[in-house]
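Just the one chain here, laid out as structure tokens, in the form predicted on its own.
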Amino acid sequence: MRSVLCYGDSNTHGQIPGRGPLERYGPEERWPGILRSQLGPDWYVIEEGLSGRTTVHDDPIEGAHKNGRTYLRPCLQSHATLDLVIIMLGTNDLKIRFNKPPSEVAMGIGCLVYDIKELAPGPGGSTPEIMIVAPPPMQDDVKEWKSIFAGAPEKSRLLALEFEVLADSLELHFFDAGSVVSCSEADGFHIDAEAHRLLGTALARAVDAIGWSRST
């Protein structure tokens, strides 16, 4: 059986547009989810997906937990032996208290990738496939989270041709999610369960595409 992992943050999570981190899709419906539905028995699909997670950053109001560098090597370890790492960060690094271009945040998907290949949890000991995914831009309106995402949507919309430069330049997998959903109008930055749908059936095509046998 091959493993996945799905490390992002609420998309990932699955919290329902317009309200809560705690009011979230069910693990069906969550793009995990489909994957896990689309790739069958063979794979074992984790899901790791927090709200408010950056790529590198300490949230100085949320809290330094939300750091996806702190604690993507327990994670790994933690699920070790991996054969693919999915990403999906970047949307939180856009607000504006961390005042970061596209560029730096593709950035802090470099250091994530780094720590991958560092550690080195794929099969005895070597470096996991790793697919980026470039979050979906976010709407223009981001209703009360306006003044936190100042200036974020026009960014959001930068973000995945960083990502597939980074992507190129390191040998990685790459997949833009903005090609097959768009963010829900109810808050301008989380997707729907019909974008779930759509992404999670997307994806498992993309692990497809890498080349192994579902039967493998």
Given for the second form:
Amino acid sequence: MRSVLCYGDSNTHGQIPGRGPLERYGPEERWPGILRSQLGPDWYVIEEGLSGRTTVHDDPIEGAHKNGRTYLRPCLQSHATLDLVIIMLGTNDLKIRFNKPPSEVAMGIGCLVYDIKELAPGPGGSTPEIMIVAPPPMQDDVKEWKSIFAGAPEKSRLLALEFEVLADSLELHFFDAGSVVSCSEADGFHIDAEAHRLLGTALARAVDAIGWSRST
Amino acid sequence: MRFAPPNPLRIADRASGLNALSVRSYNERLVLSLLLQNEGISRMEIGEKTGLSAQTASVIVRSLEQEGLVSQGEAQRGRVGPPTIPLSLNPEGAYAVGVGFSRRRIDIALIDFIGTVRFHTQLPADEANPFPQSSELLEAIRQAMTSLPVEARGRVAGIGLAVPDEVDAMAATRNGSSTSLKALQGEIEEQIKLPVFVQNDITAAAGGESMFGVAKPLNDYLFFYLGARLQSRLILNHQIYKGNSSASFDHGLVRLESELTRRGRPSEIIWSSSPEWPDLGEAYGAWLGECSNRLKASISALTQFVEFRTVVLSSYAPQKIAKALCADISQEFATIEALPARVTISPKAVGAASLPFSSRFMIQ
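Show the form predicted in complex with its partner chain, please, the one above being the form predicted on its own.
The complete assembly is shown below, putting the previous chain first.
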């Protein structure tokens, strides 16, 4: 059996657009759940989504535990061995409090990739396959999040290219979520149930396309 | 160093369709060559055949996809083992124009990335002056390119010229210099603004068959081209050998023409690219027998020196002829399979058109 770790923020956690952080789609509706059903019994799908998670930043307001980098290492060790790590982060880095350009958000992802390669939690101590997923661009109207995400919607549209440049240069698998889904109008940066379904289905296809030998 | 900004050089340039100016990496060429030979293989199979890691193959396939050279098929589910996503060359990914020079005519063909002829036209050739009106030729090349939709015209990778040695030599004598072919090449490059590649015509025809035809899976084979004359090339380990004497036998269509003339019958039809010929009477039978004997003699002579299991017979003449000759050969030699070539519309022009592809996209 193969293992895939889905490492992300609220859009991996399944937070319902326009609702609070405790309101979440069910396990079968969230994209990791869709991925699980699409990939079938040969795959063990590990969900690791946290609302507000950044790539590498301690959040001075929401807490240091939102730092995706400090939690990644124990998380990888907990779930080793892993055949594939899917990372979908970046939206929270665009909060005005971090003041980061899109290129530096991509570099944050690069740090996570570096850590995965160093820890090598793949089969036999190898580097697992790594897939970078660029989050879908935010809507221009982010409702009551407007001040927190000041300037972010515009930057969010540049993430996919920056992430792909990173993926090309580090030789990683890449998928642009914006090519299949958009964020919900309800709050402008979360994806709805239908988008989870489409994203999970598209990612299952992207995982298939990596190509896996018949022996597991 | 560890966290320096990433180097963006690898990413495909989205602005230009064919990434024209950048030099393609060896691995990109390797993947394209594999896809040319194996339609519908998966990224995993690419990895197995090339030794590239899954992630490296991903990066290459992604950039080739963005350039429109490669397309993904639907997932193949429901078989034993994990599903696979087949990859193929995108036929619309690139085009090339080929020009085949013969004694009687000049063929101009435009092919797509998998070798399908999308446009074909002919100009009459003047035996005394083999590169006659370059303006007419340029016009025909332009016509071939404008047969494509406007948005596809930027995807023409180049132009190939397949030129018989004797035509080149003849032009040189006539013009008193050996630069006439070079001059033509230069003129086309300047006028059409695309690279022009030149190769001997029979070698080009063999190359086209290796790239797109029945010879695709073959490492070694003996190639015959039946045109005005009967000519051959030996292909060993994908290398086309020309040999020192450009052995060419007088058993081609020139011989059939003289048989017909001797019997007072019209012979014009054999120089057309008509897929069917009318009944040519006993002249045809006599010629076919001689031609078959000549082929068998050549094969028999060569088998004493080189081991090969396949003979490919290429011709623009009706398929019926190649089939009949191949049947004769297969019957004569138990260990040799004779196959009519798949490229039948002007094999020389198609071979010429394959030159820009092999130069720009494939490993040699």
